[in-house]
Amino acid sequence: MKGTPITEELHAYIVETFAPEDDLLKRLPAEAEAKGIPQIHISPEQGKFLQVLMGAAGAKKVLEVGSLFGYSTIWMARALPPDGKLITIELDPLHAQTTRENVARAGLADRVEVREGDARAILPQLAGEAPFDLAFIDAEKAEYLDYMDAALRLVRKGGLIIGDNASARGLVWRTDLPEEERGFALPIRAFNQRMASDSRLLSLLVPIADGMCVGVVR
């Protein structure tokens, strides 16, 4: 069986029930769009998603590549404990302003640091600070794999990786993808196969919005 289809109003009775947001989280989108950031962060049901994985995987302290203006940020800051941490690393300046303003909206700067910069330069320097119980790479797709032979170096055993964006718009399947579509797809597949294939994980791919590769460090 392949499962029962997800319609508009059965997703609206999951989100309603499971993943209602706040007023802050739903200003926050059109607020980020007013200053030209795009539209592309996760959908509420994937914020709880998260929230869901931090409990089972008793996360205290949680690593995040690509903030965007700070939603995904606010949903895994809140399952946090008062002590733990979460460090997110985004490039473009703006993004990673807006994330530190909208954090400390959310009364959550004391949890929440924000480091500004290139991942692939940031992700060596956080040697020192790990473990990390859970990683979530949401940022350049072409560069998914580079972040994650980082993250299974800062990821404790038992701990999660998790990239956004696996089914890639529901193209990643495909043999015969549209030019346009083989810059995005084409990296997501690559990814996708090393949480496969690699022994070090257990890994599936979850249809949650635009799907959620989940890998638990062996």
Ligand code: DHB
Contents of the next structure:
Amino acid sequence: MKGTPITEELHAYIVETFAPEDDLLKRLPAEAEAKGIPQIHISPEQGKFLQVLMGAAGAKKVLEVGSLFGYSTIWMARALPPDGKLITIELDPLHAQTTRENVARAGLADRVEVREGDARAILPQLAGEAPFDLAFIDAEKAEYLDYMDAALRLVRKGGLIIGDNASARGLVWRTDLPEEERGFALPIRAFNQRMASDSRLLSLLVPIADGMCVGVVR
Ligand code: DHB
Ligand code: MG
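Same protein, different form: I have the form predicted alone, so give me the form predicted together with the named molecule.
Everything in the complex follows now, all chains and molecules, and the chain you saw is the first one.
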């Protein structure tokens, strides 16, 4: 393989140098775990990468599909200008409420709105609030293609559509997927394929954490 393997030490160096968590972000995962919320949030360097992408796109209006407990929400909202806005969609009432609380603790309640419900129903209702500069997709994998279709209607030209878990825990390329992993990996593979081949997008799977598929709308 070409390039430098990411060792534990190199990863630690990158996070310490570019993406240190503050006390609030450090506390959130354990608090969420105590409530029974799964520990499947993005990594600190993914949070910083989203901030960098927001900066590159001049993002003032951001859409997130899947809030979990607000970890990625807070990273992204911190990169918004004071008059910026982030709408995050969350199906699970406990996750939505926890995100609202965590966003308020971060002092970002004026910029973040949590919309509770099924993203497939909520996304079409956001047409009046478009255009968005960036959409970050990190919810039900079986629905990634639906979220992508909706995002293509809501994100402006020059904006970004980003999907988490594009590597599917390293399984995305496998032709001999174990039965129990198919529900996770196959929809991600289909999402990557559409991100790679849709003429409206210029995309790449970036191998950061569990992979982020980044597409520029053209
Ligand atoms: C898993 C990880 C994620 O980041 C996610 O969004 C959903 C599931 C997982 O590893 O199961
Ligand atoms: Mg994810």
